[in-house]
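Only one chain comes next, encoded as structure tokens, the form predicted on its own.
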Amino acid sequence: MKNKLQIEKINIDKLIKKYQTPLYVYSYNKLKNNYKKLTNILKKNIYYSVKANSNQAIISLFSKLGSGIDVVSGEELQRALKAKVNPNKIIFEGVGKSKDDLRLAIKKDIRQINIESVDEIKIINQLAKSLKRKINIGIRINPNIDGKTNKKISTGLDHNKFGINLKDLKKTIDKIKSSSNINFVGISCHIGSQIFSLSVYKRLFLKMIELEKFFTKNGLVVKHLDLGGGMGYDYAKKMKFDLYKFSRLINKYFSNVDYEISFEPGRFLTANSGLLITKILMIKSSRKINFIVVDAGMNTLIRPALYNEMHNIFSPKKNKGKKKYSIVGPICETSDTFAKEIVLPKQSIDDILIIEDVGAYGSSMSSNYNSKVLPAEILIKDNKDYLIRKRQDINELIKRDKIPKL
């Protein structure tokens, strides 16, 4: 059966024939419009959080639009640099930066390194001294504020691993003052993802204002205050994060400050830009449950299995017959489930299903579990498709293994 569905201006069958399934498809216009909308409403500096989607094409796209880049690993830093991002537009966070990671950041003279422990100050200062450099640092603070979100993506409570606890701030300030090869530029925070409550942000804003005054009182001038990301994206389409109210809240508390304000969104910029096209391999029934087995699995998109977060799934078919299906993948895990008992037009083997809103934490969290290869990724702009990551070849993966002569 031919599908009439188009993504942007390209027929879905053309994409499937050219790239196979499963297939990640991103919309250039969605990415661009999301960034433009965010910056036009907030009117603050944005640092795209690479962990949401680390494809260099997407990093480059946001960089060319004017975004800064927020990375949380040395590998993400290398991706951003390879994508020709200006080092002065890169902020490096993360609780576990290696000395090699930090050495690269110092050599490239990136905008700033956000430290997340007191010991990290000593390590950075020693490395900068050995390289005869002086590097900008910020302090990521753990404000002990509950983001009211999934506990697996909550990062702002004092039992979370992220940032420096409030009780250690004075010790941190003293350590910075005694370190000659670092230059303090600001403070940052991030209390989690999928936050919809503006009252949570209000508490965060008030706490960060209080902390900025604390730093000033103790002799460190805050030039840059990063308020994190976490703006909620509703996959079920039942609620929406109100950017306009959020902007008014920002202006209420930060309209007349001497320091730069920034945010580091990822999901909010990329989630709705991506679709995952998958083909039906098998249909089977068990205890009144109709299972559809598709060729995408939890290795391709792990969010449903890891966070119990379900994405909308739709079928291009228009036939009138309706049936309840549970959509599962081919991976040898019961948790490899995309949806339970959803109503779709009656399906057949080789039909296509579309999983929505996979632009964030889809490809970036994928794996080769069960030795499955990762799919191709394409970017569509109007009526043209661009390959931005080729489909893996199982033979190339197998060649990575070396069997020793024991």
Ligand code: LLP
Contents of the next structure:
Amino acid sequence: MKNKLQIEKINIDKLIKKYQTPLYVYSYNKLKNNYKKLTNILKKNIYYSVKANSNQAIISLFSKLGSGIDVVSGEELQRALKAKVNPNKIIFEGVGKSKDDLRLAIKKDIRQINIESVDEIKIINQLAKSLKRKINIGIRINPNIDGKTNKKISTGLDHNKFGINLKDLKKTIDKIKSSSNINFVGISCHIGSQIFSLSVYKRLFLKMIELEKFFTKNGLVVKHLDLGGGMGYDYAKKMKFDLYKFSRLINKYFSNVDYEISFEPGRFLTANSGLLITKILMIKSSRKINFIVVDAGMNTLIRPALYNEMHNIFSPKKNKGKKKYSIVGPICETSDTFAKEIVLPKQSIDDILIIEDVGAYGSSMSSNYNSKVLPAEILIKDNKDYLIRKRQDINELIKRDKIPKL
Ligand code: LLP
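Can you give me the structure for the form predicted in complex with the named molecule, which would complement the form predicted on its own we have just seen?
Full complex below, order starting with the chain above.
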């Protein structure tokens, strides 16, 4: 059957013919509108958190719109630099930066490195000294505040590995003051992802204000206060993160401050911009369940398996007969399940299903499990499709292995 469904005037069948399935498709307009909406309402600086979607085309798109870029690994830093992001707009954080990562950040003189351990100060200072540089440092603080979200993506409590623990703040401040090649610029936090509660943010804001005062009292002036990302996106589309209320809350606490306020969202900017097109490989029934096996799996999109977060799935078919199906991938794990017993128009082998809202933590978390290749990714702008990542070739994977003569 021909699929009449179009993505911004491009026929899906044409896309599939050109790029095969599974296929990630992103909308330029949605990405741009998300950024514009966020900056127009919040009126604060944004550093796009690259981990949500690290395709260089997407990094470049946000960068050209004026966004700063937040990276959490040397590899993400290299991607951002390759995408021609001005180093002065890059913030680098993460609990485990290697010396090579730090050396690159210092050499490129990026805007700021956020430290997450006390020992990192010594390492950065020594590296900067040997490179004859002075580098801007921020401190990511673990404020011991519950983000009230899924435990796997909650980061702001004492028992989480992230940020400098409150008990170590004085030690951190003293260490910074005695380090000649670093320049303290500010403090940051990120207490988790998928936060919907504004009272959680209120608690966080109050804590960060208290901490800013503590730093000033101890002789370090905060020029930049970063409030992290985490703004929730409801995949079931039952509730919305209210940006206007969020903005009012920000203004209530931070309207007359003389330091830069920023956020580093990932999901909010990208989640709704992506679709995953997948083809039906098999249809089979157990005594109880009708299974549809599609060619995307937990290797392509791991979120349902890892966080039990179900993405909406729809079929472009318009036939009247309906049936209940569970949608699963081809990977040899029971967790490779995208949806349990959803109602769809009656499906056949080779039909297409579309998984929604995969723009964040979809492709960037995909893997080669079961030796599956990573799919192609395309960006649609003005009704034109642009290939932004080539589909992997199995031969590239195969040739990386070496069989030694044993
Ligand atoms: N800043 C830092 C330091 C982060 O660790 C993160 C996300 C963000 C900003 C952006 O958070 P967002 O605005 O996207 O919530 N893979 C999970 C999400 C993990 C988030 C990790 N850190 C998922 O698919 O739900």
